[in-house]
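Below you'll find only one chain, the form predicted alone, shown as structure tokens.
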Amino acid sequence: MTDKIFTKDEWLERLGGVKGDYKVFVPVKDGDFHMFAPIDSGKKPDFSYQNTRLSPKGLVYPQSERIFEYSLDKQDEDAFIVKEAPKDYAPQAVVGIRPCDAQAFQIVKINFDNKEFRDPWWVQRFESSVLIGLGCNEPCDTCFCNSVGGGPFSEKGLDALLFDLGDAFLVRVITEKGQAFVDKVGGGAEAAQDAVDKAKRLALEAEGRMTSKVPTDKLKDKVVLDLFNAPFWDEVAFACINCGTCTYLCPTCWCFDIQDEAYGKQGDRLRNWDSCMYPLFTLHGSGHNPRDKKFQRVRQRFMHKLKYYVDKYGDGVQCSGCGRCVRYCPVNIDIRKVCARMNAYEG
């Protein structure tokens, strides 16, 4: 597979030409933040962003999704029969996704698509998606993707990768799915060796700018109960206000709730994102709540990401190092410091 080079104007013009084959999502600026939006949303694509506030997780795993529907009309022959709600699995392309967010899909995939369980909606939407990454020339100072198996130009989980060379994009195809997308885009030219060399240099320079180093090497050898009962959890949780920002912004958090909503004689069963930071999340029907204290919920978040996931799947931590939870936490709780503390703890 050959690297191709596009001027930025040509790339944008040709992306608009594949709307008939893919739903194309691109980064756009919305107020003070960037987000992913359809290329025909009316907002100008902006590939100069550092990262979006919300990851594109929601394009595969919607924040709120109708999973079933039913009729409450006794005159309806299908009354009270729960049926799967119609869903859209048309091919979609997420263009400009950062490598950390693409890796996050791989981390989450272990939960939604494994030998024991297979979430049909997540899997179908993921399989209908092609991920066209954009390497990070200027990683944020809160990023630590290179500590958790990724990197600012990591190809993990991507179908193709863009290198921003200034006035042009070098496009590197990684998978057959990525090749099919680039073929559909068309145009471009074979990248000259000086462009390939420049792309390589940009990647090395970006790696050199990654200042956050987070140790995770000892987590798998720790005894679960030693970490669970460690004396530092009250201190870690002290400032937390249980706002849930960390969980909603996290590209690897997957907690959800199921709710029924009925209006008139029609009802919907919805799956909504939820947060382990909320007291109601673990409230049982009996009234018992195994995590009714704040420190228990904060501990659960970090133990899940940095110990339970490690032990269950043996595939690293449940974190792609995007740094959003560090950047947006209103009380400055820093997962990098918590991880280092857990990694170094001797019970």
The other form holds:
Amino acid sequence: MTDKIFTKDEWLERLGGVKGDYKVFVPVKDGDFHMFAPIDSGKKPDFSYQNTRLSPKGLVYPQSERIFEYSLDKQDEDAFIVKEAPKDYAPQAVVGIRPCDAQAFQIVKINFDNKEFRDPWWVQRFESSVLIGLGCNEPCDTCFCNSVGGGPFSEKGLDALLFDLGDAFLVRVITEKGQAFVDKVGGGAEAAQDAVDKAKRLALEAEGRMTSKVPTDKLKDKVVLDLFNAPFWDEVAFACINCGTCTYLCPTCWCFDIQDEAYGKQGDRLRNWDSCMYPLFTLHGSGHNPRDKKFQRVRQRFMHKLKYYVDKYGDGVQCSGCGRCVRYCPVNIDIRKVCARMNAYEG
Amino acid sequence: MRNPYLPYPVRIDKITTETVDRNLKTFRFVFLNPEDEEKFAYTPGQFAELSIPGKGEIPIGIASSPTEKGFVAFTVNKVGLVSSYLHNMQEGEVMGIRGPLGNWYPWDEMEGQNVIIVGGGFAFTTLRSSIIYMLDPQNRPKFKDIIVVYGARNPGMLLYRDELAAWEQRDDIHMHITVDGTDDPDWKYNVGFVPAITEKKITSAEDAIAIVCGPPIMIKFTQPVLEKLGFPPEKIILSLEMRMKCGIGICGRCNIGDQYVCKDGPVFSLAKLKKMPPEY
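Next block: the form predicted together with the partner chain, after the form predicted alone:
Up next: the whole complex, starting with the chain shown before.
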């Protein structure tokens, strides 16, 4: 497939034109930070961003989602019978997603879609999504995607990839799903060789700017109980205030809660993101809590990402190196340092 | 594929108050759609989510046996929002159950073996399921001796008292019922904690598998007794509890290391548990 080239103005204008076929999400500036919003939200699309503060995981796996509904009215024939809540799975396009965030969907996929169970909502929304990436010309200094199997221009998990050439985007199609979207966008021109060369150079330069190297190679060979009982967890957790910011911003954190809410004679069952940072997460009805201490919860988060996941699936760590938890942690806990420590620990 | 989060609608068919403190009740459910009963094919040791619209879901061990047809039963301790609400529900009301969930006791391994059951307090539910299952005429020949040690704080706190009395009369199961203490002069069974009675009544680990289910303190003190008797950790089987939501290994809540208690458990051998972080 040949790369296409669009002036930025044309790309934006044409993106606006596909909204009959796809719901298009683009990065926009919201206050001091960026976020993904529908292209017709009234906010100006801004592709000159580094990354959104909140990862785009919510576009496939909403922070709060109505999963079932039911009547609590005893007069109703189907009172107290739980039923699927209607949902919209029309095609959606996430345009400008960073490669780390696209890779994150691949990392969590095995949790929501495996041989034993399929999470119907995650799977349907993921399958109806097309991910159009935007390579990182200027990776953040907290990023480490290339330490965890990705890269600033990695195509993993993407349907197409944009290269920002300054005044134009070079669009590289990766999958059929991506091709269908780019066809729908239409327009553009075949990319000339000098543009392709420039794109290649940008990618190489970006790789060179990646300063964080995080070793993960020895994690899989460690004995789980050695790491669990390692002496450094108290120290790692010392400053943690259990705010949960790391888990909510993380594109690969998938834990959720299920709650019922009733309004008069109508009720919903909802699922909401949850966080292992909170003591309630594991509190038994009896009052017993297997993780009632802060360091146990901090240990759980790192062990889950960097050891339990590694052991369970044999496919690397549960982290795509986006660096959000490093940037936004209010007490500067740094997963890169914790990972290096775990990787180097000799029991 | 059926949505694994969607409960089967059921009607509460019968409610039995089990204990004198009225904190434990057994709920018998009948499926509103008869074909759902077949889909809910379970094996003793499994659990299900009891699902009350407007309140939420709770994971509870299945107390009935698959050999008992026409209903499923759960014995529920009143502790939180959902269980307290359930305790106030009436026969005839509609709710949901979702499952069966989790693994089960190692029935294949137990064939041809002596089965030692050690239970304490209200954790006896899936053990009742197992006993009914083993005593079924179809199944009884598959097992050698069945020896049960079951204790509660006092006689009024024992579950399934009529059945216990009936099992006492049989010669194909050996019952050792005990209470921590009692002021009942007519009490004709044992007095003493479960680990002590286990030590006194169980004499051999030969060709035997032990299933242990009870409060953490009971498990803690029963384990060394069994080990002293010669039970290797592979033959000591435990069933764990954990806070759960999805019940199918997706919501990430009930992990111990890389194992989910809801999907990879709740039944674990002691040998397996010894390799897992002690976070339960």
